[in-house]
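In the form predicted on its own, a lone chain appears below as structure tokens.
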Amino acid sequence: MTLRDYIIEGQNILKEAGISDYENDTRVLAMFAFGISYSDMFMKMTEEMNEEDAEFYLDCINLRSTHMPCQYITGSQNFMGYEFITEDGVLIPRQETELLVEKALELTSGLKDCKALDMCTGSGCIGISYELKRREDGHKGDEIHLADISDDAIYVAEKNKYKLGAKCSIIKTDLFENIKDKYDIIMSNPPYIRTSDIDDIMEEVRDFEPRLALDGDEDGLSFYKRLAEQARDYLYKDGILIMEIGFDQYEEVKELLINNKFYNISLIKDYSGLDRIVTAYASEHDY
């Protein structure tokens, strides 16, 4: 069978399984299983495929038909231009979270050396990307810490740290329990989905991604409450807290921050126009 034959077969299987983006997912899995690039795929459409590779490809298609995310099948996800290892038990990096890193880089661009904490790091995508981008811009004296309570997250973050050559320290901790330092910036994408909403989200997320990284308790705000209450103790006087939030959580998160004496609170919308990032300062300034 040719590559075109296998792609058509894969599309039919995924379409039948109710995979909405079946055409793109089939191409992604074909590139992965046959070891070809996007451009190669179109040049090789009429070529006969190796039987062993074809069997592996169909195994991948069958896994995807169960709604397992492609990123868990291929073991990688691009984030901020870097290829991150993705494994079962750790949240898949999201494109919309790149906005948090971009804003954090902007807010700390004037600091020659920066001390930063990525709280609830998961795969490490936020803190590692931040460190690599800062280093590319000539900042070689930064100190970056990644923190998470999950053993799976710590393991995958370590793998990504070494794969990408990042200079970070990784700490296992329940939020600030084992954090001893103060920081110029604390970045966080904490769990924020309401417990009652988890059953209604798409199967790929609900059935395969770790509930620990999704569930923000009944109101979705439990981690924001703890971050708002504790983060100022771990920020320098001019320090910044930057967090990703749910699309309908800004007013509640803003109130939590105000009640805990944060200042200059700002909202950044994502490229779809949804509320996405909140920034706040540990002390009052004119910005």
Second form
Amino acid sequence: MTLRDYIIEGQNILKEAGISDYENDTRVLAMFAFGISYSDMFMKMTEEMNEEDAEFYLDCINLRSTHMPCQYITGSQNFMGYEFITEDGVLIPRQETELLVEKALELTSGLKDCKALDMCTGSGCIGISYELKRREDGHKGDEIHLADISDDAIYVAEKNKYKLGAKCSIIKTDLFENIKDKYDIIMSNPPYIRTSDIDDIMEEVRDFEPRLALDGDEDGLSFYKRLAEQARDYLYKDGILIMEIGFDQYEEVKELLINNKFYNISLIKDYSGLDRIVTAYASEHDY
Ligand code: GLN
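Since we've got the form predicted on its own here, give me the form predicted in complex with glutamine (GLN) too.
Time for the whole complex; same chain goes first.
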């Protein structure tokens, strides 16, 4: 069978399984399983495929038809231009989270030896890409810490650290329990979905991504409460807290931050126009 035959077969299987982006996902899995690039794919359409690769390709298609996300099948997701390993037990890095890293880089661009913490690091995507970008920008004296409670996350973050050559320390901790230092910036994309909403989200997320990384308790706000209450003790005087939030959580998160003496609270919307990133300062200042 030719590549074209396999692509048509893959598309039919995924369409039948109700995968909405079946055309794109078939291409992604064909490139992965046959080890070909995007442009190769068009050149090789009429070529006969090797049977072993084809068997692997159909296994991938069958996994996707169970609604397993492509990123868990291929084991990777690009984030900020770096290929991150994605495995069971960690959230797949999301495009909107890149905004958090971009804003964190911008807010700390004038700082020489920056100390930064990525709290609830998961795959490590926030802290690792922040460190790599800072170093590419010529900053050499930074100290970056990545923290998570989950052993799976620590394991994947370690793998990403070595794969991407990042310079950072990874700490296993329940929020600030084992954190001893103070930081210029604390970045976090904590779990923020209301427990009662989890059953209604896409199968891909609900059945395959770790609940620990999604569930923000009854009101979805439990991590923001704990971060707002505790983060000031781990920030330098002019330190910054930057967090990703759910599209309908800004007012409540803002109030939590104000009640815990954070200042200059501001909001950044994502590319879909939804409330997404909150920044706050540990002391009052004209910024
Ligand atoms: N920091 C990771 C990410 O942004 C994991 C977030 C989480 O597990 N809630 O993808």
